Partner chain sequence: MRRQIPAIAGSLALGFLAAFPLVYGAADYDYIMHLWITAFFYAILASSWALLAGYAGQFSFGHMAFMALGAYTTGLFNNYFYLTSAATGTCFEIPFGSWYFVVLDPIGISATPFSCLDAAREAWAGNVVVKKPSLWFGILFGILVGGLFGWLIGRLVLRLRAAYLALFTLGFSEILRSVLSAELNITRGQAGLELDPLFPNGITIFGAVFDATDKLPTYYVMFALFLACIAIMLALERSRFGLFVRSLREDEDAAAALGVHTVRYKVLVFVVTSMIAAAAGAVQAHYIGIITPNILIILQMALVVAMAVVGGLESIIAAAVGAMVLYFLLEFLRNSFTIGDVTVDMTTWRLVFFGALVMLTLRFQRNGLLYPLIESCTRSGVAEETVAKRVAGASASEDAEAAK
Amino acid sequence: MEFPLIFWSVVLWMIAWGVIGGVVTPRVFLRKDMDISNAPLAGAFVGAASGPLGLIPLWHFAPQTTNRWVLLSAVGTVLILVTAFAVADPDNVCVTNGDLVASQITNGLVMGTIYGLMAMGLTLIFSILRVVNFAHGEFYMIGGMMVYYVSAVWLPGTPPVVAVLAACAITFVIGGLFERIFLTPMYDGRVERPIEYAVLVTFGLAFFLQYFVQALAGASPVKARRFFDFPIIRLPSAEDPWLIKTSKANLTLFDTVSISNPRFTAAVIAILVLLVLLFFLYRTWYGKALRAVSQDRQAAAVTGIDPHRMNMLAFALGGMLAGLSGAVLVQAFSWVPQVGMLPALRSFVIVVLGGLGSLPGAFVGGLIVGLVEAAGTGCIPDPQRAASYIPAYGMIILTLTLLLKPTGLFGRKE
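Single chain coordinates (the form predicted alone):
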């Protein structure tokens, strides 16, 4: 029992000094007329990583706590926590099996990319409409259902690309129609309390879509077939396949990292869509108009941009991104009408972590959540218990973010 005692002692030490650093540092910086936007986060990480040895110089010199400062102190905190875990449980599979750790990190990055794609849709809606879409998970569910029914039920043998495009189209149309019919009254002065109205009406959409799909498709789980099989590859040669080799269902790198075909396909599609989205937002007129409306609606209207049209476009695009996330993951997981609840909750966590309205923050937040979930599930020997803990990781991240930096990693006070 000595090692677990050491581990929990280290954890309590880190928590105590992290709290002290997070509370005292902004007060010290404020007395010295310093910027305190990153002070709570930097103080908490420095306190957790080094205790008074780091906090005393931090309070004395009061350096500018940039994002790089915060990142370095966060890495130090993680390294100390990992070291304490390895000492406490040296027989844990995460300590003894380096191949498993590499696979978990890779799969965490793969899933984090997909999480980031879905969270970017939610962020896009909030940055333009200042509305949190509580039906975001249902768009995710509809995207997966559309791919399954188009490719396996209605038109068997349909190419996966066609099914994915159909899912994007239907979620785009649903989002656009819903915004035009139910959210437009918020901007015309017909609603006295628009924020409460938006919460209720998006909740209503979530319940309607979920139970409407259940009434049509039933509650039995479905799953789409793989979009394609990997070609059999062994590089650099069949006699020495140390670099890449594939089966129909898995990709193996360096004989250590294994990525399933559905997740790899989903991650590649997510990266391509992210690049297209960035090109659309920064290189096209409509993308620049969306960004202009997100920064200043009145100024954008003066230049000839119709804010109402941009509202509809943003909500439709956000719903489409959620639908696309479901469309590419239906080949990896079983699908039921309630499947969107956990991804929606995860998206809210990612958006808060990255910063409300920040598209880069949504992507980075998705990667962080993916890595934390992969580390948490991989290091717990019991798979059933590990799966049940997945929602808890998101709640821990959400709580710490709200306590240390309510604006998120890339968010700003308005």
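Under this definition, the rigid core comprises the largest set of C-alpha atoms superposing within 1.5 Å between the forms. The structure displayed is predicted, hence computed values, not measured ones. Numbering follows the first chain given and starts at 1. First, how it differs from the form predicted in complex with the partner chain.
Comparing the forms between the two forms, the C-alpha position of Gly157 differs by less than 2 angstroms, with the core used for superposition. With the core held fixed, the Cα of Asp188 is displaced between the two forms by 2 Å or more.
Structure of the form predicted in complex with the partner chain, given the form predicted alone:
Coming up is the bare chain, nothing alongside it.
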């Protein structure tokens, strides 16, 4: 970085005013007899974006200030940060190379879609059972392993679709069984402090599944074949008489944005699954029943929905979504039994950011985290260090969310 002083002093200035805004605004709102659940968030963003210039009007006009202020300030905060970065480090690839920026943004969105899919599984489980599944990453890992084993070891030449379906089936079954055996005692008050019990028992499941797979499959990395090759169309020539050839290369759009083949395939599948999921939740009886239970357990039970069945379905489905994310990504990354750790942490971040229990929140959160990670890995000068810090980006988001708005962006109050 050429002028680190500029960048870091801007950052410090923003943090200082963000803290002031975050701390003082709830007090001001309280004095004005207002709801303060959004106050720390609003104060922090307005403070960070505009310092005293925005905070004083915010406090002064308090009841009239709307969410639009917060949204504008959030955008402003990001813009200021980006500008400060660009000014401070004019030679950075992210500043000089527009193609790279476009690629990073597209890649961020592509990966964000898949992250969102996986996080939706976690949030689905939470919205029905009030349980955070600490073994979510292991479902992801098993999904990928399954695809590899079906398509490369057990039945070489199986079409990828079959392998992915097998992955879905197995994670669905594991989820359902686990719920039946270990979580059912929670519902009828046989377990004291059920939430803590669930935290521990899913943590135990994670440990168990991880080493179970390692014991069966070994610890060395495996990699699955690509699902799909892109066609290249060109004029026939003497040496190469084919009109259409398939290629494993990256997908290149407008000569600027380049997305690697496996990620692209994965994102397309993720979007398709998302559509199916939405159809399931909003158009089928089971989906409607699930949503009913998540909104009001008792009322749903009265209308004849068996909540225990819904619990099982939710856990199985949630596990399956994680398994599916793994199944589509196994062609992009090499796979070891520990591979679920990072995606699991990322999903936790996403669901807290989006609001535990909110499906749209999980999707939007996924996109945000995808973009932040793309920016982090693409632009930070020292690439090796940038990669080491990948878990930290998410955790910074998590910490900020928990401090400023513990219910998340789309969360309901408990």
